[in-house]
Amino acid sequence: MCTTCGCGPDDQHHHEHGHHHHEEKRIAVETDILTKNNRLAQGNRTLFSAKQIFALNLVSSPGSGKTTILERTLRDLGSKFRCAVIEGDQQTDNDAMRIAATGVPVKQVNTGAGCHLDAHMVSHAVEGFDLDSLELLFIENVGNLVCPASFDLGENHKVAVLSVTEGEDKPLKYPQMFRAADVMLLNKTDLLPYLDFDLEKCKEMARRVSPGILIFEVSSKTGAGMDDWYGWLTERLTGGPETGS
């Protein structure tokens, strides 16, 4: 469902925003959608806090490497922390099957025509977990740098994953997403020798829209930089100081 006009998968008109809504109606619909979602998100947040669960909402464009980062993280930290994953995709359970292979509990949420997860979907997905046994919940959102920025799921932090194959100007092109994120994982750094990508320029652009964002340079393939990411997770779970570049 789009936050601009409220069009959902059952609507018959095309999703181009050329249709003739009055401005007041667009604002009213968007406000109603987000108000309801925020109320449900606060319920999720209260539940996670009561159960002492640290929840992260992983957001990115398609193909950034979110699932591969999760796989490596779960294999490396799975014996240290009790984890679970909610997988969001429009169709298929391909990513959920990859996560299940790590031995970590996972729930698949298929959004159909929807372009993001919302708090209601998350509240239903967690019903299948033993929340008393969890410490760390990863929510892998639908690949999309627009709509997920507007929807609070009750997470502690949004973590934006940006692949170096995407171009260093993504934070400026999609400022709402990077402004909403507290952490950015710059992934696929093993490909830097083969790309025309300015790492420092990308980091500067991210900080231009979100001055306090923590940035970790990682390669989910080689493992480079992943220890810094793990260190941040461990510190957050144990109450230590935050680190990052």
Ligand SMILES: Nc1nc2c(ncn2[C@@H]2O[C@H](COP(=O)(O)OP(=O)(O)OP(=O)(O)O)[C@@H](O)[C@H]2O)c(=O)[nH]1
Contents of the next structure:
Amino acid sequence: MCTTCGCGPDDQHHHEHGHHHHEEKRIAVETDILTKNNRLAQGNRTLFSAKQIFALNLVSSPGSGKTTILERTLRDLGSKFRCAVIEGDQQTDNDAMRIAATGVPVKQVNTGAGCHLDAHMVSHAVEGFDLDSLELLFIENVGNLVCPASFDLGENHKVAVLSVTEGEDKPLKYPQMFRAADVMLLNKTDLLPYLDFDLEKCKEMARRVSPGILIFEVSSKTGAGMDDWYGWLTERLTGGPETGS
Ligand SMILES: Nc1nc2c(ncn2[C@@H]2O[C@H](COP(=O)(O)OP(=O)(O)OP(=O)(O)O)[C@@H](O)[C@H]2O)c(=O)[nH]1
Ligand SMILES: [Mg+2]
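What would you give as the form predicted together with the ligand, now that the form predicted on its own is on the page?
Then the entire complex follows, led off by the chain already shown.
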């Protein structure tokens, strides 16, 4: 079971006796957790705004390419903007080591049994950064298409990464996540020739749950499409019109 939001196998464990009481208690605890998280997220947002830091929360299923996208983005934009990264994973500092190799400051947060980052973890993780000189903060969430959707971290935008190997119907199956995201990076497009993945169908499904979502088709392996993503980031940081399709 996730130690923070309480999701996981124990959720399925209902006794006949006291079932309604158990449900009511669970809902009350969830409400308390989210209320507390929202308060802390607002604190993060106020801090980021005061320091003029643009913060993005990258969310996706495990392995869609979040870290690879960040590695390439930091190598290409790291000299233009002062960046930092918070890496969320249940265990290991593998991703933090990959980011550190780009020369950008990084902090790994291990959630243990937890299946998402929360605002409290982020507020502590940023303590290690020189916030006065920071412009762009990337938060790579734990790979999970469910729980991170409910947890505001104080970010400016959630960016959902979906790779073409996952199937085009994921926005319909996990609508909360794609509704919470303002941007979607459709990654691993270099693999399209080998798959049945229908790009247009996927984009239509994403827009069905989130009509205003901005979609960038990218390959973080080859770099295809990454310039459009960089264009959007640059415009957000320097002011200017939104791009994307
Ligand atoms: N072909 C191809 N492979 C990619 C691309 N982007 C990432 N990968 C591969 O996908 C695998 C997972 O990439 P990661 O960047 O570690 O994915 P992640 O979303 O950070 O994974 P977690 O942090 O574990 O959730 C690696 O083997 C990458 O090399 C891409 O654009 N094309
Ligand atoms: Mg990763």
